[in-house]
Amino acid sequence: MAGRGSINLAFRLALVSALGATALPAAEIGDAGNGAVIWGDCAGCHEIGPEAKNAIGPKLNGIFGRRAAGLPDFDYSKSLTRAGRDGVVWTLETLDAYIANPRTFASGTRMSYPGLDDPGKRADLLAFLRDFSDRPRDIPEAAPTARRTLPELPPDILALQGDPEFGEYLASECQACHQASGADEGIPSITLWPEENFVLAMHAYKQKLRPHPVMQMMAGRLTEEEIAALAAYFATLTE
C-alpha cells in the first residue's frame, strides 16, 4: 500500500464509490496507529472502546453509519439535532468534513475542537474510529448514501471582499429567522460568524449539499457577491 502522503482521503472516497458496496478495512482509510495518537486530542471530551460512556461529548463507538445526534441518552446541541433530523448520517465524508471544521459543518455545535486541517491526519483518525465500529462490514457505505457536505469553491470566491452595508440591506430576509442579537431559539445564530464559514455554509446550501430545502431555496437565489456581502455584515454584528 502507498504511504498516506501519496493517497489523500478524496481519492479513497472516490475509490469507495467505484467499489460500490465493498467495504474497505481501516488500513485503506489511513493509519489507525497514528490515529490513536491524534485521538489524544479528542479523549478529553469523548470516550471510545468496550467501557466507553458519554462524557462531555458522546461516546464514539459505532459512529460510522449512525445518524447525527443519534444516541438517545446524550443531550446534543440544537445544531446537530437539526442535522440528524434533516437526515445527516456519519459517513467517511461527513465525519471528514466535521473534523476539518466543526462550525462550518454545524454552525451551533458545542464541540470546542477548532478542526484539523491536515487531510492525512484526518484519514488516520478516521481509521482509528473505524476500528470501533459496531458494523465494520458496512463501512464505508456505498454510494449514493455517502455524500459531500462542504462545497468545492475556487479561491477567488473565498477571496471576495463583501460590502457590509450591502449585506445589511440584504439581511432582512435572513433576520426573519436568525436573530441579530445572536439569540438561539430553535434557529442557529449566525452573528459574528467568521466570513469564510458563512460563505462555505451558504454555498453548501446553494449546491444542495446541506439538506434543508428552505435554505437551499434562499441560498440558490443569492449571487456570490451577495453571499460575500451577507458574510461581511453578520461578521460585524455584536452579540
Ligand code: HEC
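What would you give as the form predicted together with the ligand, now that the form predicted alone is on the page?
Keep in mind that what follows is only the chain, not its partners or any molecules around it.
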C-alpha cells in the first residue's frame, strides 16, 4: 500500500520539523512586533482589536480556538464554511497552513491572498494575532507541532513529475465522487487546479490537518508519487 512513500514522507517531515525548530527561537512563536508590520498585508481586508468590525474579510479578534468560518454575521465562502463544518478550528498549526497558502484548506476561499511563504514571517504574524486572542496565555508560546506544517513540504515533493497514464488510472478511483466534468454538486470540483495547490490539499488530508473522513482515508494511502501523478492528471483534465 502506501508503504514506501509514506515512510519517506514521514521521515522528511520529521527532518523539516527539526530544522524549522532550530531556525526559530524555541521559546516563542515569533516576534509580535515584526508581526504588527507584516499585518499590513492583511489590514486592507481585516480589522483586529477592540473596535474591529467585519470588513472585506472577517474580524480576526479571538481567532485562536475559533471554528473556521465561525462568525455568524460574516458571509463566508462555501469552501471555508465546509472546512468549518468538518471541524477545522484555528490553531497555530491550521492558521500557519492557511496563511502559507489559503487554498490548502479551502480551494474556493474568497480570501484572495497569495500566501506568505516565509515561515519566520508567519511565526511573527501568528505571535501578533495571538495577542488579540481572548486568552493569549492559554495558547502555547511555541507548540512543538506548529513547525510541522504542510507548506514546508520539501520542494522535491512538490516538484515530483506525475506520470499521466498512472494518474489516469489512479484518478478513476476519485471519479466515483468527483466528476470529470468539474461539476460541483455536494462534492467539490478538483479539476484544473494548479498542481501545487492540489498537492498541498491532498497532504493536508493525509496529515489529518484537514478533517474529512473520506478524504483522509483516500489521501492516507497515497504515496507522494501518486499524489503528484493525480495532481498532473487533474490539472489538465477537461471533458
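By rigid core we mean the largest C-alpha set that fits within 1.5 Å across both forms. Residue numbers count along the first chain shown, from 1. Remember, it's a predicted structure, so these values are computed and weren't measured experimentally.
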Take the rigid core as the frame of reference and indicate whether the C-alpha of G44 shifts by 2 Å or more between these two forms.
-> no
Determine, after fitting the two forms on their core, whether P213 shows a C-alpha shift of 2 Å or more between these two forms.
-> yes
Any CA movement of 2 Å or more for Q175 between these two forms, core superposed?
-> yes
Please state the CA displacement of E224 between these two forms in angstrom, with both forms fitted on the core.
-> 5.2
